[in-house]
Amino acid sequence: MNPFELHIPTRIFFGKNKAEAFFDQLSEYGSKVLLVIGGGSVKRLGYLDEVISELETREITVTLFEGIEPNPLAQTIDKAAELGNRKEVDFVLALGGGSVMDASKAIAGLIHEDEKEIWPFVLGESRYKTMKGALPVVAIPTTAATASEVTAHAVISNKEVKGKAPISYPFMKPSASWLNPAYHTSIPLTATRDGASDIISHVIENYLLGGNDSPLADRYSEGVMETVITTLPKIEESPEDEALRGRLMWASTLALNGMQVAGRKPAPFTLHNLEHALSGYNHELAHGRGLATLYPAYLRWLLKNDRVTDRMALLGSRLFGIEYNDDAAGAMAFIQAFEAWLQENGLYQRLSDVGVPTEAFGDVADYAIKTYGGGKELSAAGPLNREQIIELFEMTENQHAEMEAAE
């Protein structure tokens, strides 16, 4: 095994009876909260008012911040920042998803730096890694995706420049989260696809890029994402299941907490900072929609080009029982057994479908390259420059041509 450290700070309260015990522990933090919701639909479900009942009862004063979008904008967390600072909160609620997860953080750095603009702070701008602090950050997720209630990171987006790009700080770890099944049982099953992507992509990642040195990790993500691809279907069929929901919070939670990479070398993001492109040009897309879109030809274009193919195959062997005397064959079967439930849980697209016509192809590689590979290349287990990134997005045009042939 390599070398690791890990720090995972934040104190997690899981199942709808912890209520009390999480709101308690809120105390700590101050009495006066900027409580930060997206669209509505906490506010239309009801759990808006029952989190701001448990706030008063403890006399923790309340201001509401509402409207973070999905791809959370960095002139919205701007405006919230500035709410927060006339109001002197102490610290920040997030309740929702990792949109709202993510802003808060932003959110509560701005106010900490007395800020009025995140974007100079974020990946390939001029203050990048510069902030000293933030608020205490705690959370609620409604979504099971980003895992963004343990982790430093929050991915900011600005329309001006049809950019998306990350900030990342040990003192944006929430400090507590609760994790309550019962508010992600009104998830469209939209949204609960995209989250479900996201989840898989936090672990394969590492997984196939991060080498052989640990095999703990390998059974540690393996179980992850068995536990994703046999669930979601599930929750399907039963969507206001509980259970069945906090099984797939909680494998949300395990997939990015560190643990997943503990022991391994350090691989890079590589289907993220490519996704982060597509959705920086298209502020609509669900960031886990298009890490599926992705998906498929990523993995196809590892295989042809011969690398990780090992590791391809032991996930297949271990994720749908294949057997293979051959490292390439397995790696196919992997591929195809992954496709499969792709297109069976309705992830399955072109990125022409979501709305990145193929003229845009070199504009978004030139944005990857720019922001997340230094203004040179990125890596997947070897350099990936503009034009093998360009024709990896156009695979996914080809792969669909092919398929509709076939049929």
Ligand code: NZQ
Contents of the next structure:
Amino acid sequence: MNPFELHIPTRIFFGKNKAEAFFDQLSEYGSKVLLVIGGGSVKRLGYLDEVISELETREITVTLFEGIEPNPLAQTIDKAAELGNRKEVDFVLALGGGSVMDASKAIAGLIHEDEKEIWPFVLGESRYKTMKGALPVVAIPTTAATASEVTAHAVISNKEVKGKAPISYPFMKPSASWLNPAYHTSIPLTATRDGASDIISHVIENYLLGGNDSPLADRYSEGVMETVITTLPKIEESPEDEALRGRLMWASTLALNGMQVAGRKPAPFTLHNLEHALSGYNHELAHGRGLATLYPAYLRWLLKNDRVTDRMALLGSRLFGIEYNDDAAGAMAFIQAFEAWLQENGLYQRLSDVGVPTEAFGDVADYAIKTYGGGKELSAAGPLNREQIIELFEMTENQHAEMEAAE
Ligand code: NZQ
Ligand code: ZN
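Other form of same protein, the form predicted in complex with the ligand, not the form predicted alone:
First the chain shown before, then all remaining chains and molecules of the complex.
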């Protein structure tokens, strides 16, 4: 085991009937809340009215900010912070998916710091890591995807510079989160699939690149992946089944709460670096969809370069029961089984299918290296330079053709 620190401060309330306990907790954070929502789904579905009613019953004054977009924009966050500042709110409540939760953390930081613009604080910009605190944030996640309800991170987009980059502070971890599976039965199928892809990414990245030193982190991560792999097809059959929704939701929270890496050696979040550059380029691209598009090429690229072959083979045996004598054969069987799962669950496509044409590959690689690689290169169990990133992106195009030819 490698040394680590772990701090999971979020008080988690899981289940529909935990509403009372969750809302009773909130007066600890103050009497004036900025309630942040996305493009209107929670309004249409009635969740917003329920939440406002619970807050008002407890004499918490609500200021509503509506209109956080998927891949939340810096400029929208700035506007919400201005409103929260003017209304002198005590804390921020996020009711929505990862985009709303991330925006809420950033808003809470801006208000606390009495600052007007979030973009200078993101990775790669002049004021990165200079925030001193944030208002308390509490969350009601309406997607199973990002684990933002427990993480320190907020990922911010900026259309003007075609960029997407995180801020991350321990004090941005939500103080309390209510995980209500009933609010997940309405998630559209595409967003459910995108979320499943994201959950897997949060454990598979470090599983592959984080070494062999923490067998318990391996089993923990395999448990998360196995849950997603078996639960998603069942949700496709019964999207309104709260038990299934709850299962996926809990897998999501556990996938990025810090336990998944405890004892591993530090490892980069390479697929995330690449994906953020892709959805920075195309603001309409959902994070989980971008990741799903990269998986097959990324795994095949690793195998081709004989990187973490043993880890892929191990994962294949644990997740899909693949028996193997030789690591390379085991790794290839794993990749094929995982690709088949992606195909069966509507998660298999080319980059050009998701709005990133081949002409853009160089610019996207440059952005990834500039923002996430300190201007030099990324890494994936070894260097991952500009040419290699472009090669990997090109593989998402070609290898799809190979699969079609094989059918
Ligand atoms: O905007 P509304 O109207 O709310 O609609 C949303 C949005 O269109 C809709 N939706 C959400 N919950 C729903 C629902 N529709 C019906 N019923 C519900 N219950 O779904 C769409 C997508 O929502 P979004 O919040 O964008 O999705 P997700 O949760 O996947 O969040 C993605 C964002 O989180 C970042 C991503 O980069 C991306 O910006 N991430 C945050 C992380 C973190 N904070 O730790 C880690 C992740 O790796 C990720 O990078
Ligand atoms: Zn992610």
